[in-house]
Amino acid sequence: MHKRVIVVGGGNAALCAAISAANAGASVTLLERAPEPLAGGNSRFTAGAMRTVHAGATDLRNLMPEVSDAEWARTDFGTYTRGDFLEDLGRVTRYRTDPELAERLVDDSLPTLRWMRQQGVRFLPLYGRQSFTVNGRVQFWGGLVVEAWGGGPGLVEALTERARDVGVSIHYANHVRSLTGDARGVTGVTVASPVGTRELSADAVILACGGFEANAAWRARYLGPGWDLARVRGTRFNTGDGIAMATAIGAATRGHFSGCHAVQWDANAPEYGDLTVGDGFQKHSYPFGVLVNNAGQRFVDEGADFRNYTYARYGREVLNQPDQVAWQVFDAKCDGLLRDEYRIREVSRVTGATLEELGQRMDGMHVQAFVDTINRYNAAVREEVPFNPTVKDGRSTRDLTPPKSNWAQTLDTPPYTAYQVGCGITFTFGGLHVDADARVIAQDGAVIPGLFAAGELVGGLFYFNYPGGSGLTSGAVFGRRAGENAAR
């Protein structure tokens, strides 16, 4: 007899779980809170980058067979070992990450991407965001080389098509309100839909419905004062429902509830993500410029590390500034280094022929303090060190607080440009206590039979920060494993 599995959610983690369970012989129902035009969770708003272990061209060509021989010949992808991934994950989380969850994520990363390829997901090199051309060769940096074809929307579309092909019954505008059962076993869900509220029974339930980033009250409660003012980068439907319904039956919480992934986001972006713009409101070329607040002061080391390892925490730093905004400042030398998101129509940008003129056009700026800050910065740049955007080049500042550790360039070539940014929250780090087999753990430390979880609501994996591209990979790895185990 087929196992009956209910998946709660509609993004990458949920769809991977549903496909995996169906492939293992289960009868699968997927319940997505959002209406179909807004479905897909935060996954739909991403660029589709996925961090994975790889040994170079052989591994990557199996994932991306459509890439031409000429492209392979002119590109240096490097390698990204198990040790590299574990060290990056440990370093940015200050070694708080759960070792078993971390090892599962890392060890299953490449096998899971291969599995996704078998399910119809196509991948391509992350040229536009993770590479620069140096001496005629394309060089990748930061350990991140793969993205889903079509970005987040393409990923969700491919997984949804596959889910339907393998028999998953998908229901949109179905809001799961609670679990039936208790810590001794879960037997189904209560769901509200356009036709009313009903109970559905199941042998297993997989929660993959996101964190609490779209819940302003929870943000203020757990992340702290001011976080209710942050913009939400993605879906409005991730309000902590999965965490709430699981803890209501005795599930344990875990992880960094006062921590989150938050980036520099256009200061005038809407309250929630806009699918027509996607992730275009992000502004991630800050390592090549200078970041100042409205008092005209720098407040972070823009070049502390590759943006992959700083962008998820610098949104918090912006939120802490006066008026909860900051400005990314560049000169004409930087134009070729800026990512495509700086060229969208919906951008908060001012320009000036001089630093004084630029400062006058920056709303709320203390102009003289701004000019003095840039002049001190320019005088501190170690111009004798070569500039190289593909490595941590050591081109730093002398005797400057805060320092700029890499990619320091003088801002002295007009026209000057400044982009106003605020804080955009992506997802929260605190969640449910889940083991490496995606089983939810009760407050007494026992496994809750029939309850699994994957995606953003898994607690214990990310603390303080996260390596770029590991969120989608985590969702796929633990979603796939949750589906396999639920089908048993």
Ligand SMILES: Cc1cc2nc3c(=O)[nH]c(=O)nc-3n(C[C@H](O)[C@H](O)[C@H](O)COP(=O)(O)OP(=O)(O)OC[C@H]3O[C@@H](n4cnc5c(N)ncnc54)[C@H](O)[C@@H]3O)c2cc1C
Second form
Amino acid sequence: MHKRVIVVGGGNAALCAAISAANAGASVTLLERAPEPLAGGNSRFTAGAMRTVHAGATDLRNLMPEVSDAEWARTDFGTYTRGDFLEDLGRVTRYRTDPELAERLVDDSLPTLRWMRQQGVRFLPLYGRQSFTVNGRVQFWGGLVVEAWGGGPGLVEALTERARDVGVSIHYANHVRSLTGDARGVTGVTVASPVGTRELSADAVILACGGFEANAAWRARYLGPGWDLARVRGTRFNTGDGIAMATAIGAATRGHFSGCHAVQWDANAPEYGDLTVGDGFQKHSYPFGVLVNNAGQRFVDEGADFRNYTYARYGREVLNQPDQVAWQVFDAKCDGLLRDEYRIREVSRVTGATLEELGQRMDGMHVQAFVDTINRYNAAVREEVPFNPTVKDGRSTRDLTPPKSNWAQTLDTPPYTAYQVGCGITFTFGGLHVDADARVIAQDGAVIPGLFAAGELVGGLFYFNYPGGSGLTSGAVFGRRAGENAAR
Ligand SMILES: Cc1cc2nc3c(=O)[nH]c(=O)nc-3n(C[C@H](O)[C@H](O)[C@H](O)COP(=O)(O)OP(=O)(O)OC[C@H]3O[C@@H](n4cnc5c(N)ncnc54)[C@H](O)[C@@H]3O)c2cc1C
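For comparison with the form predicted on its own, provide the form predicted in complex with the ligand.
Below is the whole assembly, all chains and molecules, this chain first.
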């Protein structure tokens, strides 16, 4: 007898769960709240970057057989061991990450990417964002080397096609409102669709319907005052429904409810993500420039670490500044270092031939304080240390607060450019308590029979920050587990 499995959501975690349940013999229904043109959740907004353990070229060639011999020959991918991934997770979460979930994420990362490949997802090296060319050789840095072909849209398209091929019944514009059952067992869902509200029964339900980043009231409630003013980088549909409906039947919550992933995001970006621009509103080359607020003051160490390890925290820092905005300032020496997103049409940018002229064009800026800050910064740069963007070069400032610890270069070559950024929230960290098999745990600590969860709405993995590219890997790892277990 086939198990009937309902999957709630339509992003990476939901699609991986649905495919894996169907592969394991279940009859699977996937209910996605968004209408088809807007489906795919935050997953569709991503660049498709996925963090995985790898031992270098052999592992990666299996994953990316399309890459030519010439490309392999000129590229140094390094290795990224189990220990590296666990250490990165531990370090950026201040060792709060749940060890059981962290080990499952790390140990299943490469097998799950291989599994995804078998399901039709193609991968390629993440050249643009994670590598630099030094003496003719491409060198990767930061442990993140793989992206899905076609980015987030390509990933969702490939998984959706596979889900259909293995018989998953996909329903868009189907908004799941509640779970049937209680902490002793879940037996279905209530779902609202354009044709009305109905109850569907199932042997198991997998919640993969995102965090609460698109719910302004919950943001203010859990993340704190001011967070209702943040822009949402991705889908408008992740409003915490999965967390609400599971806790309503007795599920336990877990993790960093006052924490989230939030980045510097164009100050004039729309309220929710725009699929035509994707993640182009992000502005991630700040380690090579100087970040100032409207009072003309610096407020973070722009070069504290590779941007992978700071970008998810600095959105919050910008939200805390006057007017909730800041400016990333560069000079002409940085032109070749700026990522593609600085060249999109929808960019908030001003330029000036002098620092004074630039300051006058920065709306709301205290010009004299700004010029003084840059002059103090310029005087503090350790010119004697060579600049190298591929390593933490230690080219820092001397006696400056806050310091700039790496990649400090004087701003002295016109034209000067400033990009206005605000805070864009990516996803929330707090969520449901699950075990390493993606089973949802009740408030009394027992497993809730028939209820699984995967992806953004799982709590306990990420605190304070997360290593870039772990979100999709987490959704795939726990989604795949949830699907297999739900089908049993
Ligand atoms: C701009 C941007 C760039 C990013 N880049 C990366 C990256 O490169 N690498 C990386 O690892 N992570 C990245 N992330 C984070 C990543 O998007 C998430 O970690 C991951 O996609 C979450 O997957 P998910 O399946 O859990 O959620 P989603 O993909 O958000 O899917 C949740 C789905 O649930 C649906 N839903 C919500 N409520 C209901 C309901 N009541 N009933 C039915 N359906 C419902 C939504 O419509 C949505 O489709 C990025 C995020 C953004 C916004």
